[in-house]
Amino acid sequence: MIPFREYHTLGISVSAQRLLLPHSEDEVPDAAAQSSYVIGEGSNILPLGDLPSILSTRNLRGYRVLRASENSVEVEVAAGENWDRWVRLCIAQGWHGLENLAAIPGTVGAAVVQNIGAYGAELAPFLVSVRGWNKALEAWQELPAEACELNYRYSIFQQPEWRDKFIITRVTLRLNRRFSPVLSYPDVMQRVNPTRQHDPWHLYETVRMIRAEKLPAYGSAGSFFKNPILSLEELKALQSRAPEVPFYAQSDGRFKVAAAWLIDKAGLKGYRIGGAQVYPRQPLVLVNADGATPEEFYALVQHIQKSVYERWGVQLEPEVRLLPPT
């Protein structure tokens, strides 16, 4: 058994079985093959205790310039570049749109799974495809972006059929020659300076400022929970509960409601079993406080969720993923 502590942001004390690192394409497949779980650096994982065979991509590294024009450029990623790293090095090469993604934990394939996004901007507008690894089929595959079905935290690698069965090993994207900020998002607003907002540097600073007051500096897997979405109906049920809550107009009709406001009314923030807490800066956020255990952090989750619906009648849902030993 291999110590996981280092290889995951939440710092709890579990073994892996194996460990598989792979630095090229060409070990993946013999990797892959090996592998009961695929990770990235391991940044939206929980360990629910001692894990079996492990491969990590964090070691898959490198970019190449595929095309470009006037508007635009097509990059071609290695999936294990960190993603923080990868959104400066594109403002530094003049390649834009990811400057609100700044500061996410994680790779640039986990960026794909999870179709990350946070103050008004989104992975999924700058995928063109994917290239990995299929262990059900043995073969390389390459992915166009619609075939990834990427939604609100969601793309098509969450699925059984394919997760842990498909290793992103690259990712294309197309990224803009031209700054356009996005400042939708009511704190990005309000801290941007007016004078610098066409400077891209500076957005990216915003957001990095933002997110380091909510979040932890270590022992956290960032936003532990999605926001629901709800139906008009579901949506007015809520508010008969709670008049106040803030929700959100979606393009398919839907609303988007805050989980952090509904786990903060709930009187969870602070919340602790244990060496598990819901952060007091940020309830939509669990951290390792002090030598939590895989089942101290599983019945914070649970308690939260039970909380959560019986207060407000709304089920929340863990953006982060669970890991069974088996």
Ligand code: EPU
Contents of the next structure:
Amino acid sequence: MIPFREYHTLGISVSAQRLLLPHSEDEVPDAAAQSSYVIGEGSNILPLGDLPSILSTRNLRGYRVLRASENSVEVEVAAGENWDRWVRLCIAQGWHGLENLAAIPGTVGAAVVQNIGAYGAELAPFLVSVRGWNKALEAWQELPAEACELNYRYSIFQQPEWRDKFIITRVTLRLNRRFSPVLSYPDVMQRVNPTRQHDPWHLYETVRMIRAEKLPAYGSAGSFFKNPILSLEELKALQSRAPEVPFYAQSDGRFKVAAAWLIDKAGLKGYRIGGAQVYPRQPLVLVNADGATPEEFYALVQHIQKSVYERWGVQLEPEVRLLPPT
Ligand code: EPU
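Condition change, the form predicted alone to the form predicted in complex with the named molecule:
Once more the chain from above appears, this time first in line as the rest of the complex follows.
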């Protein structure tokens, strides 16, 4: 058994049977055969106890340009590259589009699995393809973006047939060679200095600052729950109880409601069970405030789901992956 606390951002004191850290694609098939769970930097997981063998892709590094045209560039990047470092590298190279996704924790591979999104942007429109090792087929596969079915905080890699069975090793992205800032998110719009709005580094730094104010530096896994997506009928039912709930129309005719609001107005800001706490500055985020155990964390998750359901009739679904013990 090895201590697992350093290998995930919630920093819970649990152990893992083994940790496999392949440094190259050649080492992936063997490591995959010996592991039960696959992670990146562990920034979106909650261990529920001592864990079986784990493969982390964090040591798969590097990138190469596949092709470049006047307007865009296609780049293949190894799944273990740190996402934020990658965003900065892209800006430095003059490859644009990822600026609003500044400072999101985790790896490039995990960014695809979760279809990361923030401040008016998401990964999906940049994805070209994904390469990885299919454990069941014992073969390398290249999947075009359409086959990955990216949606709000979703990809096919979350399905039981793919999860832990397909190890993403490389991701191909198409990025823009011209910078056109996305300022649709109100927080971003208010904070960007109009005289500097054509500077990609300024947008990057602005998003980084907004995040730093709302999200804790350590001891969290970002938003713990997804923002629920409701039908018009479901939204109306919710509005009859919560006329002020913030909601955003989706392109499919449904509505995304602010889970942070539902938790906040259920009176749970700062609520604590042992060392696990609802972060007071952003109640969608749960933090390990002081040596939380897996049991305390799980009890907090269940308490929030139950309270929100009883108060608002809405079921919150975790965005973070819960990892059952051996
Ligand atoms: N709100 C409250 N009380 C609070 C905080 C927020 O009522 O204390 C309400 C406000 O009405 C606010 C709304 O919640 O307008 C939304 O809050 P925020 O803008 O912070 O965004 P979010 O919906 O809570 C999502 C993503 C974040 C992403 C931000 C910014 C999900 C699950 N989360 O959070 O992503 O950074 O938008 O785009 O979609 C992550 O996934 O880990 C993550 C951090």
